[in-house]
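Let's start with one chain on its own, the form predicted alone, as structure tokens.
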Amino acid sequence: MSNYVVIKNRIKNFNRVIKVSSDKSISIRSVLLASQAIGTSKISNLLESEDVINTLKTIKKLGINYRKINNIYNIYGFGLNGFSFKKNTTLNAGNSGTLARLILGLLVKSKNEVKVIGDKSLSKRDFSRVIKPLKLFGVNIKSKKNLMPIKLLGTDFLRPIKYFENIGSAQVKSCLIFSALNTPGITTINSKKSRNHTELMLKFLKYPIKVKRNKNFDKISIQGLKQFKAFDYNVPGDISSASFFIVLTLLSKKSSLTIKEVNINPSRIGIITILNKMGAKIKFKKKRFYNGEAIADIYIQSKNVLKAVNCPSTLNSSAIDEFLIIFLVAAKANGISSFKDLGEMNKKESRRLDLGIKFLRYIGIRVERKKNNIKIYGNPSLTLSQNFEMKNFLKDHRIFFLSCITALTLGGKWRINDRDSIKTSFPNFLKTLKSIGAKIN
């Protein structure tokens, strides 16, 4: 099967319910957790994208078995530090710095040395973030030039840390927490504010962590080597996933869409907060409660006229998973959007910056940069015809879905190459798009 795929024509208007892909955050959060509980923890509605399935792979390669039955994975947890690894074992964490970080956390109190690799994309991306902070707790770490591989060794002396997360990465402030539960007394780590499902999760366990918000940062204190059960959990939509459609939304004509029971977690919800602030209407129905997440369903309905946004920086972190479909949007805005400190989407599966740039000036928008700040300059009446080639941009699942989205609202012929990307967060990506009309071969 051709590793591309062709769009012609636009998406009709419609009127749809769907369901987009499991959280990808939770997911593997959720299967390394159950590997350190102690018993069986059953996760339901577990995503099986390619990060996800790395992530079981590593915990098995570690010695946690896992089974799905009828869809629910059963994971034998052995507890804290209950890894049983042979000398010399690599682990491969494919394209997820989620996995590859998190991971790292775990192996603090590992005996045997162990090495973390990944793909092509992933071994350009700094470790130094992890690295440093590892190293204070007193971990035996290697790598050159802070890139992957990197080679760990725990230690029986670890000790408890005071670290200042400076920079928003919910991967960093997790790995550290992570490294925190095999440490014996309290860590404190003073994070930027970013995503805080490992929190949340660790509260839903009864775990013994203390978060104290404040304006800009959380005060997180994580008392070490308290053991906890297995668990139960059922893992909710993806708002990441969700992004996309609610674009496709927005700018199609005399269209509406509901996505059923999505993770609306407020450190994740920066897109809705930006899309309503250039004009949408997006609502929460349904909302509710579990586990310490919320979760609704969402409903969005197309709008006709978009205003341009002059984003707050406070929105970043919220949103950086999201900004390039965000991008498309003040690209179609009445107004000059700006946009601040974006310097974090350079550091993700791709230089998403540098490409989401790149790609707006492919399909004929001005963009103004300096260093990490960026004006868009909108253009209301937008249509594509011409043809476009997406070749050089991709081996990055988010380029893939803004290209479709692109193609579906704004018109043009399409041929968009590396298809299996989608694999990394939404393999029913395109089965979802076609559930709703598009056409694409």
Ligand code: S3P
Given for the second form:
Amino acid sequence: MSNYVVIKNRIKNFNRVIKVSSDKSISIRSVLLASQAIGTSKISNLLESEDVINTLKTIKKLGINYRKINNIYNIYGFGLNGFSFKKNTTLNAGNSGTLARLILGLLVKSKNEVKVIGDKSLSKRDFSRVIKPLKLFGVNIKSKKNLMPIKLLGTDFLRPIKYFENIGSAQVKSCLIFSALNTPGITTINSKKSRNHTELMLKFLKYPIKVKRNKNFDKISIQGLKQFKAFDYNVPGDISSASFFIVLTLLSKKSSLTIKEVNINPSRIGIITILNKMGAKIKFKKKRFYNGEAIADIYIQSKNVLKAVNCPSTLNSSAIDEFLIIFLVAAKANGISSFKDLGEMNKKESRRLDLGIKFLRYIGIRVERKKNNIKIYGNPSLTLSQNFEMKNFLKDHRIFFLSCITALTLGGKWRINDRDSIKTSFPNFLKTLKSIGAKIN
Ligand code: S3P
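What would the structure be for the form predicted in complex with the named molecule, given that what you showed me was the form predicted alone?
Let's see the whole complex now, leading with the same chain.
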């Protein structure tokens, strides 16, 4: 099958109810924690994307079996550090930074050396952010220039650490929490605010973890070596996947959309705060709580006039995967939007800040950049009619989604390569678009 899509028409107005794919962060965490629980955990609505399938393959290589029975993943755990695997085991995290970083935290007591590798994109990403603190626990790690492949050999002499996590990275925080599970004593992490699914899931499992919330930092203390029982978990929808449909609706004419059962954890909904500041009126309906996570149906209507935003950098972590699509809204807004301290965007599946700016200029938008701060000169009357081709974007799924939403809302004749990239996080992306009327070849 050809690995590109062609979009030649804007989407016609729609009023629909949809579901988006399940949350990737929660899916990966639920599988990894089930691999450490005692007994059979049952996970329903697990995201069946490549990142999560690589997570399942990883635990299987480490001696943890699973079976899909009636759409529910049954995972058979043996408790903390219940992995058993051969010498020279290699784990392939594929495209997933989350899997690669979190699994290192669960391997800190391993008796055999393990090698962790990844795809072209993951092999360019820096691992010093986890290698440095893992070494403080006493773990042996070898890697050239802090890049993959990473070789890790665990130790029986782990010591708890006190660590100051100042990037605001949930991957780093979660890797260290996982390492703390296998470490005697109390590990303390002072962590700049970031998504807190790991902490919430451990609390739901009644694991002895304490979180003291401060304004910008959370102080997290984890008591090591406590076993927890298998659990059932139903994964909600992913706000990061929903965000492309939110913007599609916002920038279309006379349309409305309800996206059902989406996770609206406050540490994830920066995009809603930012878009509402820009004049969108996005609403949460039927809000409820599930095992510590907030869930709601999201309701969006089209909006003809949007205003520029001066985005406070305190929102960066809670919108980190959504800035590409937020930039598109800024491109259509009235006025100059500014965003600050977005260096972390360049540490993702591709150099998203650089590519996001290149993309905006490609569609005719003026962007000024000073280091990691940018100003986007919005043009509310922007429409496109030329030919556009998207290629060489390191198969980054979110750049593929952004290109499709741009084509469907602003027009132009688009050929967008690397359609396969959608398998990373949202395999049903094109099907879902077509279900609301998008014409995609
Ligand atoms: C994720 C955390 C974020 C995010 C990534 C998923 C997670 O990365 O960009 O897509 O599930 O923990 P960082 O923790 O590096 O910011």
